[in-house]
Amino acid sequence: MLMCKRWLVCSLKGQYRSLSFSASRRSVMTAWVIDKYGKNEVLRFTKNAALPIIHYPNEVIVKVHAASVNPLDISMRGGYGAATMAMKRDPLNINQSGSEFPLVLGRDVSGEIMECGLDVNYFKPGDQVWAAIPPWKQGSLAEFVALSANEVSHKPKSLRHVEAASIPYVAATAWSVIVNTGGLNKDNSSKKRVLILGGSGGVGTLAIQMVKAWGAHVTVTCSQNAERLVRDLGADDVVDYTAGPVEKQLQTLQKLVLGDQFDLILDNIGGETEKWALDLLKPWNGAKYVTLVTPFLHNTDRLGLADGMMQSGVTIGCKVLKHLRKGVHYRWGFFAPSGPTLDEISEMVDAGKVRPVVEEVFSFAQVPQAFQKVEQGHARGKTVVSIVEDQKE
């Protein structure tokens, strides 16, 4: 329904075109940028970052009210995925190496539409919106950001910007993993058993709420001090990974409590988990294991784009066949930016089915501290950066 509404609005021949605030007023903005890859000291505050402009008729410019810092931002600060991102930015390899700098990080944005391209009819200047920004684009730790209208959604009316900024990236990731890859949705999740490995971080806390709202039975692994959080979000069973081998605890839980195996496992941990986690799935029943910890970007960084993709293809192919012989499905999960997905999440938020989990809010001047906080790990939700103080909407 939401996608149909978006299509109908966008199909109308709107005549509105905002005045170019970028051309008429200013050409620079404040932002946190990096000029090279490295540790936290590469972060640099500037008042002279280039103001984004509309290059394509389906783009919008958003004034950023709040952003957030994700583990991906920490990795990208160090150069993770640089080869793949360079290919996405410059597929014909026209620009010189390092042309992405100065680079603005930040994948979440909640803010206000300032300018719309000629083909944008679903939004207008002044709309309160949110979005998850693809990693090959300039990010949200700045005053303004340019996005495709297909990546943008109207912000939930019930949330302030600092709350809304905690959701888009993890929501788009969780939706991609659970719905697009895992095969679950609001119509088929009732009584399904879902295991979320590492449930107290950003993706985990959002995934718990999604599948619980759809009627699934949710089991979560986390540390003891995060148990109250994940139970409040809807987790039915919680396994403390600090209390002993997780594999044995889950096997005992299945025998004594659940009485059945899992239909879907979402792995936010990686490492040794896939050596035993797939044995917890229902065999020959379409059950899937989906991991967000993949070697794809690492392979392309290490081997180059062509060889890295080939190595990744061999790896995933071998693992899929290995586990298919046991009657279960092995998959890799990836973030996928999508405005229509955020439309769905926005409805769930305003209906009270999904709520933000914000661990800490930093000011725009404290971006380096926000990066340090996320880099320490052991997240209990999201780390948000407030760029414009919230006002009444």
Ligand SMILES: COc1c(O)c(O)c(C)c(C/C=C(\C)CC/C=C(\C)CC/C=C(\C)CC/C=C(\C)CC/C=C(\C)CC/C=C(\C)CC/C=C(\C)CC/C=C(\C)CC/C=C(\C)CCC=C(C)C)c1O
Second form
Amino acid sequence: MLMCKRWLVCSLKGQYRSLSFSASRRSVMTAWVIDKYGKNEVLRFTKNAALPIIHYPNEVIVKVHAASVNPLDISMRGGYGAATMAMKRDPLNINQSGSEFPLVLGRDVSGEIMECGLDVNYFKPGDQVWAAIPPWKQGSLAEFVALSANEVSHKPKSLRHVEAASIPYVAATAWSVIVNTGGLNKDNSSKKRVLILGGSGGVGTLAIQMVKAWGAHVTVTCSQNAERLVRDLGADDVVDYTAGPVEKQLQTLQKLVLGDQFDLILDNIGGETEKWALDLLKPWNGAKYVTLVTPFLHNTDRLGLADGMMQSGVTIGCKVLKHLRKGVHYRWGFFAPSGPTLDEISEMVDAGKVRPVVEEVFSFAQVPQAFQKVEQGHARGKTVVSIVEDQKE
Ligand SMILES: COc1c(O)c(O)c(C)c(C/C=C(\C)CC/C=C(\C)CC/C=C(\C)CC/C=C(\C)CC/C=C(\C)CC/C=C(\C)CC/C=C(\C)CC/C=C(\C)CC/C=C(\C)CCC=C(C)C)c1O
Ligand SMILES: NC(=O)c1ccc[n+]([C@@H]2O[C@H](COP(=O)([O-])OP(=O)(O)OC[C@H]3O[C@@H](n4cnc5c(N)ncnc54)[C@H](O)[C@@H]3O)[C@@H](O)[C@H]2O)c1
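If the structure you just shared is the form predicted alone, then what does the corresponding form predicted together with this ligand look like?
First the chain shown before, then all remaining chains and molecules of the complex.
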């Protein structure tokens, strides 16, 4: 329904001219940037960051009211994925290496449309929107950000910007893994059993709410002190990963309580988990294991794009085959930017089926502290950065 609404509006011709907010002739803005890869000391606040401009008719400029910090921001600050991102930014390899700097991080934005390209019909200046920004684009830890309109969605009316900014990136990731790769949706989840390894962080807290809203039974692993959080979000069974080997606890749970194996496992943890998790899947039933922790970017960083992708292809291909023989599906999951997906999430939020889980809000001046918080791990939901104070309610 929402998808066709977006299509319907976009099919109408000649709606809005591009109303320029750059009438003030300003060409700079405030932002947090990095000029090289490294630890937190590479984060630099500047008042002279280049103001984003519309390069293509389907783009919009958004004034950032709030952003959030994801683990990818910490990894990218250190150079993670630089080879692949460089290829995406500059496919013909025209620019010198290092041309990505000054780089703005931040993958979540909630804010206000300031300017629309001539082909943008679904938004107009003044609209309150949210978006998840692809890793190869300039991020949201800045006053303004340029996005493609198909990455943007109308923010839920029920959320303030600091709440909304906690959702897009992890929601788009959870949707990509659960729906696009995992094959679950609101119509086929009611009898499904889902296991979420690492349920207390950004992706996990969103994933719990999504599959619960669709009627699935959800088992979650987390630390004991996060049990109340995940149960409040809808988790049916909780395994404390600090209380002993998780696989043993899950096998016992399966025998004594669940009586059945899982249809989908979402792995937010990686590492050793894939050595035992797939044995918990229902065989010969289309059951899938999807991990968000993949060697893909480590391979391209280490081996270069071609060899890295080849290595990744061989790795995933062999693992897919190895588990296919046992009647289960092994998959890598990836974030996928999508405005229409966020339209669906927005509807779930306004229907009270999904809520933001904000662990801490930092001011724009405290971005390094926000990075330190995320870098410590043990997230309980999301770390948000408030860039424009929300209008007093
Ligand atoms: C830190 O952790 C992360 C985060 O916190 C994040 O937030 C993120 C987002 C990520 C991940 C980030 C990224 C992926 C980067 C963002 C994306 C870009 C910069 C855009 C540009 C991306 C690309 C150009 C590549 C896009 C690819 C992917 C997104 C991943 C999928 C890629 C592969 C699976 C590798 C495929 C490689 C090939 C096709 C090359 C040749 C293949 C072979 C030689 C295959 C060999 C096969 C066999 C030997 C066995 C037989 C094969 C089969 C049975 C079929 C195989 C089955 C499947 C499903 C492939 C983040 O990390
Ligand atoms: N491939 C992709 O496109 C993609 C996209 C988004 C995130 N990711 C990756 O997915 C992972 C999860 O992302 P996130 O934003 O939810 O991270 P997060 O840091 O917000 O959440 C991770 C959670 O797992 C908990 N945890 C740590 N070790 C655990 C264990 N052994 N068992 C159970 N819980 C454990 C932590 O306390 C935390 O709450 C990260 O590694 C991230 O880099 C990948």
